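First, one chain by itself: the form predicted on its own, in structure tokens.
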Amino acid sequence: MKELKRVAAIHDISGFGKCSLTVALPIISAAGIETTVLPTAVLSTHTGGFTGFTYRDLTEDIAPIAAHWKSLNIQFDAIYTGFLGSFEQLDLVGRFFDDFKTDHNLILVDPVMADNGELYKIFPKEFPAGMKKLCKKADIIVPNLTEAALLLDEPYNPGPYTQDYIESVLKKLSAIGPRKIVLTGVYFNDAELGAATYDADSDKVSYAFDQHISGYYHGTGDVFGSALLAALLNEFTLAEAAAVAVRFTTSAIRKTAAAGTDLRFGVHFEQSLPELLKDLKLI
């Protein structure tokens, strides 16, 4: 029987809306990986399109939780971070990396802070510089094109893109520190949408595309990142893992579009989990 791997997922919890930990926990667990959670905040819903949501900041709990885990000598095969709500949380998570990084695990940072050419309104303009410092400590980062532009302090390019442009962005992102880059929201035409990957150790670029389905679907970045990490920990290469994540995310979007669900409610990833497990060769 395969050894059970363990992930530390450091995200917020939105009780309704299917994003962050309520996406990461079921997807990574379904892929046969123990998922330990460190919540950074608890919200009644995510903040995309909802008003009147509750918000409880858990910044003060991060260091004590990490210290307790350290005292128990808990080790992780991967550390996975998503939305972090403040500079203080960036610093605390950076210290978590320092405490739990080993020669054999990987750190995946999804620098959640922007989309559609704009920094999220809750963040000050200095926030991308803080996120860049965290990305320097990562093995893999998974920005979208807006986040990539902010990390590189460059103007946002809305696309469509060329291979030369995408490959330039990938290599400049790697120069920040991480050896592996997965760039989402890549498209060369209106029919397909997907991701590009770069492995600095092999200097290899790859692409993964699927059908472009119109509409803005909340939580898809978390769905993608969770599936990507699940594939990596099941021994898929970076290029293979990105292709798995693109197929899974597109499948979830397709099912949501067919159902006509309110897009604020998140995508129907649950119905696509059997497809993911088949893709991962787990069933």
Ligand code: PXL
Given for the second form:
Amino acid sequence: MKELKRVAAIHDISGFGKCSLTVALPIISAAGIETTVLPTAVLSTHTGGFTGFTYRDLTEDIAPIAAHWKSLNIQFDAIYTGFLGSFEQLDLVGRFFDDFKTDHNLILVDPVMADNGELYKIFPKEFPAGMKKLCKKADIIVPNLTEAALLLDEPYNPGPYTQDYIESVLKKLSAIGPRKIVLTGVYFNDAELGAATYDADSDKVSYAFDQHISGYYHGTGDVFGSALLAALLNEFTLAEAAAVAVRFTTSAIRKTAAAGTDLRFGVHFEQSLPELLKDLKLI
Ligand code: PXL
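Can you give me the structure for the form predicted together with the named molecule, which would complement the form predicted on its own we have just seen?
To see the whole picture, the full complex is given below, headed by that same chain.
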């Protein structure tokens, strides 16, 4: 048997609502990859549409956890970050990258901070500038189109998009530093929704689309990012990995829509895991 690949997943854990670690851990593990978790906060629910949630900040634990892992000489094939709650957390995670980056591993930053043209209410308006600094250290970033506009300090364009617009956004995002970009929420018509990728090393752009199911389903960015990383670590190309992640996310949304679940409660990714594993040729 080959050694397992290992990811460090650095996100909050929102007890209810299926996002961040409650999504990353099961999806990446199911794809045959060891998932080490660094929880940055514990919440009762995510912050998207719930009121009265609890929030236990774990910022103080980040450096000691990293130091302990370092003392054990633990190495990671990828470091995956998502929701980070403060400038201090952005700084600490940047230092984690400096400590654990190697010539062979992949730093994937999902700059979770906004959707539908709006910065999440819990973030100050300066937050995107802090997130941009973290993105500079990443090999691959996975923004949606709202996050892309904030990273580029440009007005949000609600779409439908043109290929020219998407390709110019991809290239400007890559100029921030990451060699690979995966942009989510891309659509050229109302029937299909998906992702665009750009690889600066080959100067290649790719697109992956699936059926557009309307509605704002919470946690889909984390489902997408986790499946994307799982595919990349299973040796799929960037374009193939984005297509796998689009299919998996759409499948989970389709099941959630059919069940009529409250959109805040997260998507039924659990029931789509067998499809993901088939797509990844693991079963
Ligand atoms: O899915 C992104 C996310 C993760 N974690 C928390 C959130 C959100 C989005 O709202 O609130 C705590």
